[in-house]
Every structure is written in C-alpha cells, then in structure tokens.
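Shown here is one chain on its own, the form predicted on its own, set out as structure tokens.
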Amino acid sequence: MQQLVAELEQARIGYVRLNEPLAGYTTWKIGGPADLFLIPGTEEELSAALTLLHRHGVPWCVLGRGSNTLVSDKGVRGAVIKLGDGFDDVRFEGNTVIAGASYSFIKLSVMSGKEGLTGLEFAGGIPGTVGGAVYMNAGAHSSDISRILQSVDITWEDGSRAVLGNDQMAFSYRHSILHERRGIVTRAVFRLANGDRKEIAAALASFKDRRLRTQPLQMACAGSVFRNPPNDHAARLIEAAGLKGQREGAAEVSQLHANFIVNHGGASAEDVLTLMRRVQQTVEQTYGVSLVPEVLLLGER
C-alpha cells in the first residue's frame, strides 16, 4: 500500500489518506476507516489514479455524498473515491444541462428551473450527487434519470474513458449498467423541456413541502431504506407490519416514515443492519414480500 500512495502523491491525485475515518462522509454519521481515501480533482486524476489501483489489483468503491449509503463499522478494506471539486459544476446551453457527477441532484433541479427547463422536478426531493442518480437510475413522482438522459461520461475501472449514449445505459428499476461494469460516473448531459418557471417553481415547493413533512430529513438518514416492490411500497407494508418505532441500539425505524431508519446518535452499522433484516424478516412472513435493499453497503462485514 505504501508503494501506491507513493504513486499516487508522485502522480499528483489530489487528496491522498490512510485509514480515514468515514463517519463523517455519510449521511447517516456511520462508518469505519478505509484503507485508502481519494479525492482527485479532474477527469485526468481520476484516470490516473483508477489505472494504478488496477494495477496494484487494489479494490475500490465509490462514495458520493454519502446518502443511500451504509459504511461498515469495520471500515473499507482497499481504495474509497470522492470527486473533488472539479466535478461540481454545471452549464446550460438552451434545452441542454451538462452537470458534474458530483453536483448536488437537488440543486440541479432547482438551478434548472430558474432556467425554465422542466423535466426535473422529481429530483427535488432526492438526496446525493448528479452521479450516484445516474448510477441508481434515481426516481420519484413517475419519473426518472432514463427519460431526460442524453449522454454520459465515464471512467472505467482500468482508467480508460468513454460517452455512452441513453440506450447504453441498460436503465431499469434502479438500475443502470453500472451495475455489471465497473466505471465511474464523471459527467452527465440531460435533455430538458421549456417550461414556466413559476410551475416549475411551484412543483418544486410542493416536493419540498411534501418531503418535509412525510420524511426524517432533520435527523441523521439516508434516504429509502429498501426499494418499493412492484405495485406497493415498502412504506406500507413497514408500517402495516407494526414496525414503525422498532430500534436496535439508538436505530429506528423511523416513525414518521416506514421506510426510513434514523440514527438517534451512537448507532452502528452493525444496528442498522439488524433492524433491516428484522424488517424484511417480519415483512416477508407478515405479506409473503421481499424487501429488496436500495441503500449501498459498503465494507467489511
């Protein structure tokens, strides 16, 4: 490991640490250390560095700004990768958004509707980074990243380049090729639609205000727990099961909403962990349904 970080400082990626802490990166103030933390700052740092974590054969993951996301308290064994600030950025240029994977999603909503582009809105409420919705084929409100996508770039694991296309993508339920190939998620074009700002402005509001009051968004979270199985949520049936309010250490499945488990201050990964499987345990002998997870676990377990 010296070696790399050696390679790494020589081939000048940015921000380069052993043992990180990452509590402190996650929405949800859970997480141990990884082995290595990077934060390179352009497309050419992340290249560089993706090429010689290959060529070490050193495993890496990505991490956004830590929603939809659950660190193992035993930490990250290999690399973990946050875009710096090189990738948080956005232009328009008339109905075309290009954005930097890093760039705030709500704030790219908001940014497009003060241009009188709609076709984001559903983004309004959708915590995290312009890359980790693309990443997630991220939705809500009968939409999502597959209908506006126009392009993408990204860097894949052997530090090699390329723009894919929407039909490129392999977009389903939360879902994208990503999936199956390792890459990372540099920049995102999106193809939007004139629209009135004052509606645009008005369905932001209302997400918003929707999103205050059915949604644990003033306690540490990170966002939907488990994906919504096909036609019901996983609200519903969380809470039709009497699970609202069940803890495991300071856990909770939250009490405001069902699909949500809130860290009242001190909880582990391992608490979290628990609960979910407590409450795909219950759901699945309550309702005969599986709750799939949507948030990421990353680390040794």
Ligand SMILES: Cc1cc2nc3c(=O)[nH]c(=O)nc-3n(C[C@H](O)[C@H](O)[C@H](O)COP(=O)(O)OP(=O)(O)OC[C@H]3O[C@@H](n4cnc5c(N)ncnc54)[C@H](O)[C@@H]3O)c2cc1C
Second form
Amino acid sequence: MQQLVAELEQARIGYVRLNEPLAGYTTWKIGGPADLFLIPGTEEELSAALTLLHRHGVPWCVLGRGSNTLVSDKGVRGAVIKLGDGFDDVRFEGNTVIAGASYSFIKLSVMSGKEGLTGLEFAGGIPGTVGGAVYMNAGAHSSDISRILQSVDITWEDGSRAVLGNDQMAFSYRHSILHERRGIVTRAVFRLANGDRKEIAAALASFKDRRLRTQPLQMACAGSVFRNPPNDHAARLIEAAGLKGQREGAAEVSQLHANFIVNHGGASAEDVLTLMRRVQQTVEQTYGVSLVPEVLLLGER
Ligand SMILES: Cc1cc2nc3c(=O)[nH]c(=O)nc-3n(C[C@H](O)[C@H](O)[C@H](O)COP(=O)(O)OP(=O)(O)OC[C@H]3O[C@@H](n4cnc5c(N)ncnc54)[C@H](O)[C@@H]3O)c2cc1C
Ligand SMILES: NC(=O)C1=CN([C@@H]2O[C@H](COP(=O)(O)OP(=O)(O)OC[C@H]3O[C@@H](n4cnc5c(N)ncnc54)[C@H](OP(=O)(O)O)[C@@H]3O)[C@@H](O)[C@H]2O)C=CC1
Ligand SMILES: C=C(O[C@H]1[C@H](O)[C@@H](CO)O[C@H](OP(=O)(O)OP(=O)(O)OC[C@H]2O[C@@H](n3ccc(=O)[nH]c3=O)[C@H](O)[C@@H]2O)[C@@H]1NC(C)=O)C(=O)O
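Could you switch over to the form predicted in complex with the named molecule, since the one displayed so far is the form predicted on its own?
The complete assembly is shown below, putting the previous chain first.
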C-alpha cells in the first residue's frame, strides 16, 4: 500500500488519505474507514488512479454523495474514489445540459428550471450527485433519468474512456448497465425542453412540499430502503405489518415514511441491517412478499 500511495502522489492524484472514516461522506452518517480514499480532480487523474490501482491489484469503488449507500462498520478494504472539483461543473447549450458527475442533482434541477428548461423537476428532492443518479437511474414523481439522459461519459475500470448513448445504458427501475459493468460516470448530457419558468418553479415547490410532508428529510437517512414490489409500495406493506417505529439501537423505521430507516444518532450499520432483516422477515411472513433492498451495501461485513 505504501508503494501505491507513493505512486499515486507521484502521479499528482489530488487527494490521497489512508484510513479515512466514511460516515461523514454518507447521508446515513454510518460507516467505518476506507483503507485508501482518493479524490481525483480531473479525468486524467482518474484514469491514472485506476491504472495504478489495477496494477497493484487493489479493489476500488466509487462514492457520490453516499445518499443511497450503507457503509459497513468495518469499512472498506481497498480504495474509495470520490470525484473532485473538476467534475463539479454544469453548462447549458440550448436545450442541452452538460453536468459533471459530482454536481448536485438537486442543484441541476433548480438551475435547469431557472434556465427555463423543463424535464428535471423530478430531481428536485433527490440529494445525490449526477453520477450516483445515473448509476441508480434515480427517479420520482413518474419520471427518471432514462427519460432525459442523452449520453454519458464513462471511464472503465482499465482506465479507458467511452461515451454511451441512452440506448446503451440498459436503464430500468433503479437500474443501469453500471450495475453489470464496472465504470465511473464522469459527465452526463441531458436533453430538456423549453418550458415556462414560473410553471417549473411551481412544480418544484409542490414536489418539495409533498416531500416535506411525507419523508423524514431532516433526519439522517438514505431515502427508500427497499425497492417497490411490482404494483405495490414497500411502505404500504411495512406500515400494514405494524413495523413503523420499530427500533434497533439508534436506527428506527420512520414514523413518517415506513420505507425510510432513520438514524437518531450513533446507529451502526449492523443496527440498520438487523432492522432491515426484521422488516423483510415480517413482511414475508405476513404478506408473502420478499422486499429487495434498494440501498447499496458497501464494505467488509
Ligand atoms: C432524503 C432522501 C430522498 C431520496 N429520494 C430519492 C428519490 O426520490 N428517488 C431516487 O431514485 N432516490 C432517492 N434517494 C436516494 C439517492 O439520493 C439516490 O439513489 C441518488 O441517485 C444516489 O446518488 P449518490 O451520489 O448519493 O450515490 P451514492 O449513494 O454515493 O452511490 C450509489 C451508487 O452509485 C454509484 N456511483 C456513485 N457515483 C458514481 C459515478 N460517478 N459513476 C458510477 N457510479 C457511481 C456508487 O458506486 C453506488 O453503487 C433519496 C435519498 C435521500 C437521503
Ligand atoms: N435526510 C437526509 O439524510 C438528507 C436529506 N437531505 C435533504 O435533501 C434536500 C437537499 O439538501 P442539500 O442537498 O443539502 O441542499 P440544500 O438544502 O443546501 O439546498 C440546496 C439547494 O437546493 C434547493 N432545494 C433543496 N431541496 C429542494 C427540493 N426538494 N426541491 C427544490 N429545490 C430544493 C435549495 O433551495 P431552497 O433553499 O429554496 O430550499 C437550495 O437552493 C433537503 O431537503 C435536505 O433536507 C439532504 C441530505 C441528507
Ligand atoms: C425516496 C425514493 O424514491 C421514492 C420517490 O421519492 C417517491 C415519489 O415519487 O416514490 C417512491 O416512493 P413510494 O412508493 O414510497 O411513494 P410514496 O408516494 O411516498 O408512497 C406510496 C404509497 O405508499 C403508502 N405509504 C407510504 C408511506 C407510509 O408510511 N405508509 C404507506 O402506507 C401510501 O399509500 C402511499 O400512497 C420512490 N421509492 C421507490 C422505492 O421507488 C428512493 O428511491 O430512495
């Protein structure tokens, strides 16, 4: 690892830390340390970092805002990559928006509305990055990334780069090709339509109001814990099974939204996983439905 760190520093990879605690990089505020934590600032630095990691046989993963991720208490063996400043930009060209992968998805939504462009209103309350949103095909209010994405710049794990069009992304409900082939989104291009600024602002405000009423936004959480089963809602099943308010340590099935698990402060990943298993077992026994996690588990168990 010492040799790898020396080579990363020689290649001027912006930010390299050993044993970096990850809890602060997730919205659940949970998780142990990463052996190695890298913040490449440019595509060149990213490619160089991936090449060196590959050469040294060190496994890696990429973290956006950590708003859909549960990091294990033992943390991550290998490297965690977080894209830096060179990926935090946005520009508008006619009806097209080009955004860096670490750009805030919420800010992208608000900025597009201010430009009089419609199509990204659904993203107003999704507190992740553009890269995480593409990976997840994030969606809300009957829309998702697949409806507006034109193309994506990707760096594959061998350091090579490609541009993939929407039809090459294998999008489906909370799924993209990146679940099957390891690569890092560096930039995304969205095709929007001309709209009325006031109407877009009104739609954003109404979605925001609905979220504030129905989701525990002020609490540390990671959005919906389970995917919705076909033609139903995980939240409906969890509430009907009497699980709202169930606790394990400082983790609780939210009283406001049954498919959210909130951290009251100091919850461990094991607390959350124990609660998730209890929810799955109870819903399976009561309704015969297997709930599948939407949140992603990262790190050593
Ligand atoms: C309050 C709240 C509300 C939410 N509401 C919604 C909602 O309405 N709809 C919805 O879909 N989600 C929602 N979420 C979940 C979450 O915000 C989304 O899944 C979001 O897209 C995750 O983005 P992120 O950057 O935080 O990803 P992370 O959690 O950091 O990562 C998620 C996955 O994406 C991968 N990834 C991250 N960046 C990249 C990249 N640059 N290239 C390749 N892979 C990458 C990671 O490796 C990981 O596998 C909500 C979460 C919260 C806390
Ligand atoms: N529960 C959790 O674990 C987490 C929840 N969140 C929630 O996500 C939202 C965004 O948080 P954050 O990324 O830190 O950004 P901020 O709350 O700092 O807001 C950044 C910008 O986005 C706007 N904005 C925030 N929410 C919305 C929305 N739903 N619709 C439209 N515009 C919005 C804000 O406008 P304005 O000031 O006018 O609202 C502001 O201009 C907040 O509601 C926050 O509570 C975020 C992170 C973790
Ligand atoms: C938050 C996420 O996305 C959210 C997205 O914000 C919203 C809005 O479009 O729709 C999905 O939630 P959801 O299906 O729970 O939507 P909601 O409108 O909140 O609830 C649906 C229905 O479930 C029932 N419901 C909801 C909450 C609750 O505590 N109890 C309950 O019974 C209600 O009948 C309600 O009508 C996405 N979740 C999934 C897993 O698809 C996420 O993916 O992280």
